[in-house]
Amino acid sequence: MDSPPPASAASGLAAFRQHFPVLEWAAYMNAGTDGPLPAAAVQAAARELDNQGRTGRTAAHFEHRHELGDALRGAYAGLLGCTPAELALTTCTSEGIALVVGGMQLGPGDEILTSDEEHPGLLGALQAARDLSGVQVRTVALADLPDSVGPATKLLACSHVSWVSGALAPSALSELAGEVTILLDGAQGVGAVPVDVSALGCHAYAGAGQKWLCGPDGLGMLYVSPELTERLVVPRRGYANFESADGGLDAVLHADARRFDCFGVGAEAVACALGALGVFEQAGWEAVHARATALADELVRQLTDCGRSVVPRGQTTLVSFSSDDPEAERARLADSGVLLRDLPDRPLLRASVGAWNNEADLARLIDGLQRGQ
């Protein structure tokens, strides 16, 4: 298990926990689906809506919304280790993935290589490429990806952190950046573990705003390298994608990743996301990451001690473990105030452990499991 954070960080994280109202009654371990909303985020969204109701929505409103978007773009870029010019604002991880897969315009004779642990948000885009464009999709074990790239492989698309096991994408993928385009699904990565897109060697990284960043539903991010930005087509175009929309049919796309932006996100949602990020920044991302991974490691130890099998995982925040009846057990735990999820068509429950959790939350989960045996 990782060393505990220093006393100053620990005290900061104790205060951090107080920002999440749901923790007043629940042991919340469901951030892999949706993170717990901080009170500050809810208040920021409410202030935005109140202001819109009182002042109306005129030119000043849209200028303000643009300023908020720029602030969120910068914050998301900082979390991924890229520049704001390399980041598009999306509505979710799946949208970013679809933009990259569709934008590559692959066809018959081209291959996409993926793993056997992928989420429907990635698989949907691969299915579309196969069914609509004749692309071959080949699936191998996550750990085997680096050694499975073939002469027809044009895109390697996989999770940064597996939503099933919590395993990390093989580090050797970074060595393939010159051979094949690499797209990472970062839904379980950004906010949960440190991310550096340059170190990962990926050309594109799609992430979520509502999971480990504890923002509202309907926000995400997409990093696109400058080299890939030049290669991707932009079949979906609207006001936000142009340098100036006043050019009509001759309007020019943004030269950077803004050409991939979603068409529009409400100011209240962006304010909500920024409010949540402020809570994390106050606690310190290094302390947040260290605390979450250490707690996840401790949960693995406790689950093993009480006879549950834990799926092999990486140094991440997801812990998937055996259950004879996952759906029923998840519902029973929810009734006792322990919130996690069952994984469809698998005999597994998944706990998403965040820095907002504490040892009492872990004990509450273990006690709930033992009471049901």
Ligand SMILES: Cc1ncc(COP(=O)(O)O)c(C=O)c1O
Given for the second form:
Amino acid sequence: MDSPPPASAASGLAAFRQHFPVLEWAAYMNAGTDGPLPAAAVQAAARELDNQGRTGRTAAHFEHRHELGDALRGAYAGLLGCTPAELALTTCTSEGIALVVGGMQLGPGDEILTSDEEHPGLLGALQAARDLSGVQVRTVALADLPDSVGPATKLLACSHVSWVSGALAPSALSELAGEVTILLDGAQGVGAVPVDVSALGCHAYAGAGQKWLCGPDGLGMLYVSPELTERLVVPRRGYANFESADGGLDAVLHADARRFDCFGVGAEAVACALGALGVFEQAGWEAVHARATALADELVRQLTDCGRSVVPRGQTTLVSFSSDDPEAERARLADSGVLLRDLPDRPLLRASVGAWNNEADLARLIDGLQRGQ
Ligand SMILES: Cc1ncc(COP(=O)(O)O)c(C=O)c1O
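Starting from the form predicted alone shown above, please give the structure in the form predicted together with this ligand.
Zooming out: every chain and molecule, the one shown earlier first.
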């Protein structure tokens, strides 16, 4: 098990916890759905809206929106280990995934390889490729993906971190980058565990702003390698995607990943996201990751001690464990201020453990589970 963080980091993380108002009453373990919003993020969004209300929204507002968007692009790119030019701003993980799967324009005779632990955010795009374009979709176990690429496989699409088990995508996938296009669903990755798209060897990585980065709903990111950027079609085009929109019907798309940007991102949402990232940066990402994974490991130990079986997982922040009646148990825990989720159609509860949690939160969860037995 990881050793506890040094004293200076630990005191920094105690201060970090103070940023999240929901922790005043809840043991919050639901970041896999939506992270806890820091007060600084809420205030940044409120300030932004207040300013818009008072000053109006003219060309200066538009420029300001643009500058905020670029700041967020830079911050997200830093988190994925790519350049801002390789990063598109999206509304969510699912949108980034759909842009890549749809943009590859696969058809009959082509195969997409995926795993049996995928989220509807990925499965929806694969279903569309199958039903609308005649693509074959083949499903294998997450661990078997590296050995399952076949001659027809054009795209390998899977989770970086499984939303079901918390398992990591096999590291051997990085060796396949020359053979097949690799798309990682990073909804449970970015912010939860360190991400380096080069080391992962993926061509595209789609992530969420509202989960482990504790930003608002409606913002996400998509890394696309320069080589894949050239191969993807861009069926959805608007103002944000053009180098200059002055060319009318002949306007030229951005050469870089901005060609995939979503439309209509509000300045208040971006300010909120940047406010949340500032809180993490102050605490230090290394300390945040180390604390969250160490607490998740500790939770596994305590759950096992009290007779729950924990689904085999990786060095991540998700802990899924057995429950005879997950829906009822989730609701009962929520009544006592312990917030987590049950997994649909599986006898499992899932705790999302963040650096904002502490040992007392784990104790509340274990106590709540034992009281109900
Ligand atoms: C693995 C995974 N992929 C995709 C999604 C969908 O994320 P988003 O709402 O950002 O599209 C989720 C959401 O829980 C998820 O866990």
